[in-house]
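The chain below stands alone and is given as C-alpha cells, in the form predicted on its own.
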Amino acid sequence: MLEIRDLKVWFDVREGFAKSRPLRAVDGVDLELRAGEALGIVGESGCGKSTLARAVLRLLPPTAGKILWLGRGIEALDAAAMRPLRRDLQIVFQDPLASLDPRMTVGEIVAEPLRVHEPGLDRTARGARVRAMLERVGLSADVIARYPHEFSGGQCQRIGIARAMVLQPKLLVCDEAVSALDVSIQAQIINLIADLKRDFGTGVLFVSHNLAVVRRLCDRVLVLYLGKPMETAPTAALFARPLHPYTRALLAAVPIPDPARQPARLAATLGGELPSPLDPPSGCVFRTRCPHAAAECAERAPDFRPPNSTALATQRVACHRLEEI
C-alpha cells in the first residue's frame, strides 16, 4: 500500500547572514506498509520519527526520495493534486485538546472531513455518519453539541480518532497519539486503534518512544537513530532477539518489575547524548555511543541489509559488526 525509498527531509539552518547548513532530520529511510498492517516507528526524541510521518502524508516537503502510495508517486504532487488523496491519508496528533478547534462543537469537528470530501451528503446522512463513528470510538451521541474543553484528554483523543476515521481511510498515522495520556487510558486507546485497524482494514503508522505500547499494537517495528534506519523486523522477532546495539539499548531502558534484573539492564542503557543532526558523526551515525564501534564504523555508513541469508524479507539491520556481536 505504501512504499518509501531513500526518503530524505533536510532543513536549511542559517548560521549568520550568508551561511547555512542542512539539518538532516530524515536521511535515507526505506519502509513498506501493507493494508491492515501496523508499523511502529521508534527511537529517542530528535531521531526524525514525526518528521518521517509528516513527510509520508506530504505535510512536509521531502528533499529527495520516493513516496509511492498505491503504486503512485506522490512526493512531487502539489496541494491541489494531493487534495483528492487526503481522504485516505489521515493523522491523529499527540496533543488531544490542541488538535481540536475550540470554537467548533464535537459534531462539527467530526463532520468537517465529510463536508470537504463528501459534499453530496445531506445533513441527515452526515449527522448519522457522525453519530455512528462517535459511538464506534466509545462516545455517546449526546456529545455532539458540546465543545472540546468539556472533555478529558482521553475523550478528546477519541474525538480526534473519530474525525480521522469517519472517512474510513486506508492509512492512519498516529504521531505519539498516546504519549500525553495516563497508562490506563493509553491501554484503552491502543485497544481502540487495534479494533479499528481490524474492522476497517486500515494500515497504521504508529510513531512512539514507548516500546511497550508498540509491542501491543504493531506487527513490525522500524528503529530510527538520527534520521537513519538502524533495524526493522517483525515485532515478535525484534523483542525476542534484537540485533542492533541501539535496539538492545532501547529495550534495556524499558523498566521491568524485577529488582534482581533491573539494575543490570539499566547499566546496559545508552550513555552520552544524541549528536546534533546538524553535525552527525561520519560513517555509522550511532558509532559515538556504540560499545562495539570499530575503525571501519567511522569510515563508511553500513548497508541496511538482511542479517543473514535465511532472514525474513522484512528484517534488516544497519551494522558493520553484526555477525561478530
The other form holds:
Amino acid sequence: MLEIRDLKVWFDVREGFAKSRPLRAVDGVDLELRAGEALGIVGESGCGKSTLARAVLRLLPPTAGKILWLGRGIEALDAAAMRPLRRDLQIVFQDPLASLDPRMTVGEIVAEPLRVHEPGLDRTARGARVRAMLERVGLSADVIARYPHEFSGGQCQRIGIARAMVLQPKLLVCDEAVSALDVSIQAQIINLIADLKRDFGTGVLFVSHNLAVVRRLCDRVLVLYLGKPMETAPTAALFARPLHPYTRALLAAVPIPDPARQPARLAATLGGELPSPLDPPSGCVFRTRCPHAAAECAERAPDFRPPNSTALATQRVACHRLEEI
Amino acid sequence: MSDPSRGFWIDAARRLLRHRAAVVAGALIVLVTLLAAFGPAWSPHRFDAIDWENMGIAPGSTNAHWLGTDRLGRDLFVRTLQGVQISLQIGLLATLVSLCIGVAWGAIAGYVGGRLDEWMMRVVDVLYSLPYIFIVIILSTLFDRGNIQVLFLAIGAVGWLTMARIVRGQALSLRKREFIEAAIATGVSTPAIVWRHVVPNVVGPVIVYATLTIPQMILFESFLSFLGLGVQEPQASLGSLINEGAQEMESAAWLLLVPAAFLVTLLTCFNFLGDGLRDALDPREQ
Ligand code: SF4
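Structure of the form predicted together with its partner chain (previous: the form predicted on its own):
Once more the chain from above appears, this time first in line as the rest of the complex follows.
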C-alpha cells in the first residue's frame, strides 16, 4: 500500500554567518506497509522518526527518494494534488491539546474532515457521523458542543483520533501519539488504536520512542538511528532475537516501570551522547556508541541487508559485523 | 484557565466584568451613544435651527436651552449631540474599514508566508512611509466636501496598516501551531484554514486594537474638522464645534468646554474599555 524508497529529508541549518549545512534528519530510509498492517518506527528523540512520518504525509518536503502510495509516486505532488489523497492519509499528533483548535467545538473539529472530503453530506448526516465516531472512540456524543480545553489529555487524544478516523482512512500515522499521556491512559489509547485498526482495516505507521508500546500494537518494527535504518523485523522476531547492537541496547533499556526514565537508562546502557545529525560519524553512524565497533565500521557505511542465515530472512540489519557478534 | 468547564468567551466576559473601569467606561459609551442617537430627535430644537430670541446664551441662564446657545442662537446641547453622532459614525466606519482590510491582509501575509508575505509587507512599509496627513488632505479635495463618510472610508483604507501588522504577527505564530498542521494534514484548503482557523484565533487582539482605533479616528476627524477640512456648516462634529468654540473662547467659554468635555469623555472611555478588553482576552495576563 505504502512504499518508501531511499527517502531523504534534509534541512538547511544556518548558524550565524556560517554557510548553511544540511541537517540529515532522514537519510536513506526504505520501508513498506501493507494494507491493515501496523509498522512501528522507533528510535531516540532526534533520530528522524517524526520527520519521516511527516514527510510520508507530505507535511514536509522530501529532499530525495520515492514515496509510493497505492503504486503512485506522491513525493513531488503539489499541495492541491495532495489534497484529495489526504482523505486516506490521516495523522494523530503528540500533543493532544495543541492539535485541536481552541476556538472550535469538539463537534466542529471532528466534522472538519467530512466537510472537506464529503461536501455533499448535509448537516444531520454529518452530525450523525460525528456522534457515531465520538462514541466509537469512547466519548459520549454530547461532548460535541464543548471546547477542547475542557477535556483531559487522554480525552483530547480520543478527539484527535476521532478526527483522524472519521473518514475511515487507509493509513493512520501516529506521531508519538501516547507519549504525552499518563501510563495508564497510554494503554487505553493503544488499545483503542488497535481496535480501530482491526475494525476498519487501517494501516498504521506508529512512531514512538517507547518499545513496549510498539510491541503491543505493531506487526513489524523499523529501528532508526540518526536518520538511517538500523534494523527491521517482525515484532516478535525483533524482541526475541535483536540482531543490531543498537536494537539490543534499546531492548536492554526497556523493561523498566517508568518509561520517562528510559532515555536515561538508554544512555547508561550505551554510554556517550547521541552525535549531532549535522555532523554524523563516518561509516556506520552508530559506531561512536557501538560496543563492537571495528576499524572497518569507520570506513564504510554498512548495507541494510538480510542476515546470511536463512532462518533470519525476515529481518534486515545494517551492520558489518552482524555475523560475528 | 481558572475554571476548565467554561468556554473561552465566557471566561473572558467574566474577566471583563471584574474590570471596574472598563465596565464604567462601556456603560458611559452606551449612554452617550444612545443620547446622541435619540437626543436630537426628542429635543424641541433642531441642530441648525436659529433661536432669534436667545443668541449666545450661557448655560443655565434659560430653561429653553440647557447648555446655552452659540452666537447664531443654535442650541448647544443638540448641536453637541449631533456632533457626537457624526464623530462616532466616522470613528466606527473608519475603524470597520481598516479592520476588514487589515485583518484580511495580515492573515493572508502571515499565514501564507514566504515571498507573498514579503511582498505584502513591503506594500505596508511603503504606505507607512507616505505622509498620512498629506494623503488625507489630497483625498478631501478629491471627494465632495460635504460627503464626510466617503472621506473616512478613505481614511480607514489608509489606517489599516497597523492592524495588518498586528494580525500578521499573530498569524505567523499560529502557523507553527499543531492544530494548523492537523488542518493541513486533513486536506483543508488554504483559504479555509485562514478563515476557519487563523482568523478566529486572532480575533482577541483585533477586538482590542479596534477599540483603541475608534478614539484615534474620532480624534483624527476632530483634528481635520478643526483645520476646516472635515465637516462643513451647518453640520457639526465634535472637532468643528471645538473649532468654533475656540474662536469665542474669551467671551463664551462654554462653546469650547461643552464639546471638549464630550470628546475627552468619549476618548477616555474607549481607551479604558480597550485596556479592559486586552486584560480579559489575554489569559496569560492572569
Ligand atoms: S557496523 Fe560496526 S559500528 Fe556499526 S553497528 Fe555494526 S559493529 Fe557497530
